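In structure tokens, one chain follows: the form predicted alone.
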Amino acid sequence: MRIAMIGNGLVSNMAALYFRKQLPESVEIVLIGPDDRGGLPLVGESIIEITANFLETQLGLEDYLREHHVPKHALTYYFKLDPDNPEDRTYSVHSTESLPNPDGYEGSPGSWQLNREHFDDHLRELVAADSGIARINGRVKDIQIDGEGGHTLEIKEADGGSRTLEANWVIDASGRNRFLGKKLGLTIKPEGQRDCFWFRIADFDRSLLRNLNALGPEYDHYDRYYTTHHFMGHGNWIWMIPLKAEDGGELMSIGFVSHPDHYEHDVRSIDSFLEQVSKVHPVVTDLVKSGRVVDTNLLRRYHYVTNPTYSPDRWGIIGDASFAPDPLFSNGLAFVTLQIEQLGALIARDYEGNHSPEFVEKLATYFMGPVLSSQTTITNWYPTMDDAYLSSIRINWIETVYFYLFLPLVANRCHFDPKRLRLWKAMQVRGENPFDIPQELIEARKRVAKPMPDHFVYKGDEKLNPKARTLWADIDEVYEQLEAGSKVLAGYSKELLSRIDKLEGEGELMMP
């Protein structure tokens, strides 16, 4: 059996390394891509626990990550109480509390912040050093799909020559070039597009990030600087990701993501970024102005999905070749790891003579479920991202679902293990989107005239499930995590509604 991997970026190298570790040595893995990855911008610097677990346990990169990249202890969200007043720097700050680590490492990092240039180079070096992965320096120009007899790839080599390659499976990891999706007409551009301008700075004054009035708990066992920071606005949000430079110094990745249906300004340069962001978040622009811009990138109307992502005809489309998600939850590479593990399971079954078109289609459907539900949740959020109170309700709900539902299911292989697949249905109970807050909480928000500091409910350690990454031998233990999450969500809803009822009874909240 031969697997042909199209592309030479992060995703293709991750997949090639995983397949080499998981599949028999007799399975050939051929990676086809140019030495130069091209000028497309790198995305995916902030990763979440799903990605970290894959990199650490499946690819064996934990020591490398600790040495060359910075820890990420949480996702931190800054909701401004008075977004129309740039002079007021009062924010309701929400994050998941990182658990202390008994071995002395400062806080147990749930994941990492990746300097993508250096991380991608490291993976290429690992692939080059692996004698079980062959590589062709060139580009795939065309392909004839034949799921039974074998696919035929036409390749233009870097030295100008041409060749063909036969393969049993073809995996398209060509990134935003979307080779296979375009050829087969599978790309969908949904409503709710996004624009994104981002850049990196060096030599900045990180202390300026503290120049705000932060409402909410402070944690003394990790440095909040080492989180992914999100500053929310009307129809837009800003990321700030601390990174480690090649020389060991500090970098900061800063991005501005907007929904053009809900944000009227065009942010596509440092000048336009400073002009617009200073009107709402001067704490951000102060930090930018204190540093030196290293590089800039721009993507406009970039949101798309490919469906299906896998075929019974023995091909798969993964990573940016299959979808371009909103980066709000840092879950792009997490979805990639799900695809790699699912395809690994499909190829292994095929090698054993158990190829099942029904199973292929089921995994393709199961992958797309959380992608679409999470993206729908983000799309629904944009019109009210500047509503500090409603946004705090949303993030508490979303992160509880993640730590008690999504993460335990992935950690326990429920997205590809045939014996555990039935649990994956919990991702869509009764056809509902698990990440979206109930309508009763949206209605309750309408009863609050103007949120005050005492109105917010903070959930740090409550929504951080300490057993979320545990691989259980007994499937009943996974059920217990899902049930525990349901109780946390029910308790949160009850607490929030009771608080609003109490304050309303005291005459503090009702709209005129």
Ligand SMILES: Cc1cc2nc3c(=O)[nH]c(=O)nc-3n(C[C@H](O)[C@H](O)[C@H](O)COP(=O)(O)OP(=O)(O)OC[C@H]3O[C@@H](n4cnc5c(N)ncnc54)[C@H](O)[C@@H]3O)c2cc1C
Second form
Amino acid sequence: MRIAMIGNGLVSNMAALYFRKQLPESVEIVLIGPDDRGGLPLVGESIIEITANFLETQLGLEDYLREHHVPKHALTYYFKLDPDNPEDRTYSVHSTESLPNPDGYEGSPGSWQLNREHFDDHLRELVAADSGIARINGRVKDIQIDGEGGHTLEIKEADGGSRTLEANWVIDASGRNRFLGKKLGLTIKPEGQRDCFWFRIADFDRSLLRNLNALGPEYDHYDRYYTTHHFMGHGNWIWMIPLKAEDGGELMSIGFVSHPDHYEHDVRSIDSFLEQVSKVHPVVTDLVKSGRVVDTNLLRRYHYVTNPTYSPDRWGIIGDASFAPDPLFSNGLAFVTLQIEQLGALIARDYEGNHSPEFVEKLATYFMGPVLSSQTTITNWYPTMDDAYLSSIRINWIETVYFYLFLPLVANRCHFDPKRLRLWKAMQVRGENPFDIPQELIEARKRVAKPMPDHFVYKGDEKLNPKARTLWADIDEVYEQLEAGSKVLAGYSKELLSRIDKLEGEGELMMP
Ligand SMILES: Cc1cc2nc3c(=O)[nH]c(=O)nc-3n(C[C@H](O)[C@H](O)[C@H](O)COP(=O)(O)OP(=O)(O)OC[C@H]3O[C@@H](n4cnc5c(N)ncnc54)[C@H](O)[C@@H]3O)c2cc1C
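I would like to compare: after the form predicted alone, may I see the structure of the form predicted in complex with this ligand?
Below: every chain and molecule of the assembly, starting with the one above.
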């Protein structure tokens, strides 16, 4: 059996390394891609626990990550109480309490913030050093799909030569070129589009990030700087990701993501970023102005999905070739790890002579469940992204669902293990979206005319499930995590609603 991997980016190399570890030696793996990225932008520095778990346990990269990248203690969200007043820097700040670690915060953070050039190069080096993975330096020009007799790829090599390659499975990881999705007409561009302008700065004064009035608890066993920071605005949000430069110095990646239906300005340069963002978050623009801009990038109306992503005809489409997400939850590469593990299971099954078109279709459908539910949740958030109070309710809900539902299910292989697949149904959107807050809480928000500091409920360790990354031998333990999560969510709703009732009873600022 031979697998042809199209692309030489992060995703193709991650998948090749994983397949090599999982599949028998007699399965040939051939990666076809150029040395040069061909002008495709490089983005995606903040990873979540799902991705970290995969890189550490499946690819064995924990020591490398600790040495070359900076830790990430989950996500920090800054919700501004008065977004129309640049003079007021009061934010309701929500972060996750990561578990105290005897080795200090450098010891074992939840995940990592990647310097992508360094990381992508490292994976290419690992692939080059692996004699079990062949590489063709070139581009795939065309393909004849034949799931039964074998696919034929036509390749233009970097030295100008042409050749063909036969393969039983083809995995397209060609990034935004979307080689197979375009050829087969599978790409869907949703109506709710996104624009993103991003850049990196060096030589900045990181202390300026603290020049705000932060409401909410701060945890003393890690440095909040080492989280992914999110500042929310009118129909837009900003990411700030601290990174380690090649020379060990500090870099900061900063991105501005907006929904064109809910944001009226056009942020596409440093000047327009400074002009618009200083009206809402001078804390961010002060930091940018203190530094030196290293590079800038722009993607406009970039959102798309491909459906299906796997076929009984023995092909798969993964990474940017299959979807371009809104990165609010930093879960792009987490979904990629799901794709890699699902395809690994499908190919292994085929190798054993048990190819099942039904199972391929089932996993393709199951893959889309959390992609759609998390993206829909983000889309629903944009009209009220500047609402500090509602946003705080959303994030407490979403993070609890992530740590008690999504992460344990993935850590326990419920997305591909046939014996555990029934648990994955919790991630499918069937009327109710697990990540989106219930209507009851949206209605409760409407009763509060002007949110004051007393209205906010903060959750740190409550939303963090300490057993979320445990792989349980007994499936009942996984059910217990889900039950524990339901209790946390019920307790949170109760606390929030009774606080609103109490403040209402005391004649606090409620709607008439
Ligand atoms: C704005 C934005 C922010 C994001 N932020 C995050 C984040 O914080 N965290 C996260 O986890 N994810 C994030 N993501 C997602 C993440 O960036 C992607 O999942 C990841 O970078 C995709 O890598 P890739 O290997 O699929 O694509 P690429 O890195 O683009 O690689 C594609 C490769 O295919 C090659 N190629 C193209 N055509 C051909 C061909 N015909 N033949 C052979 N080779 C070909 C190219 O040369 C290249 O080597 C973000 C995405 C966006 C859009």
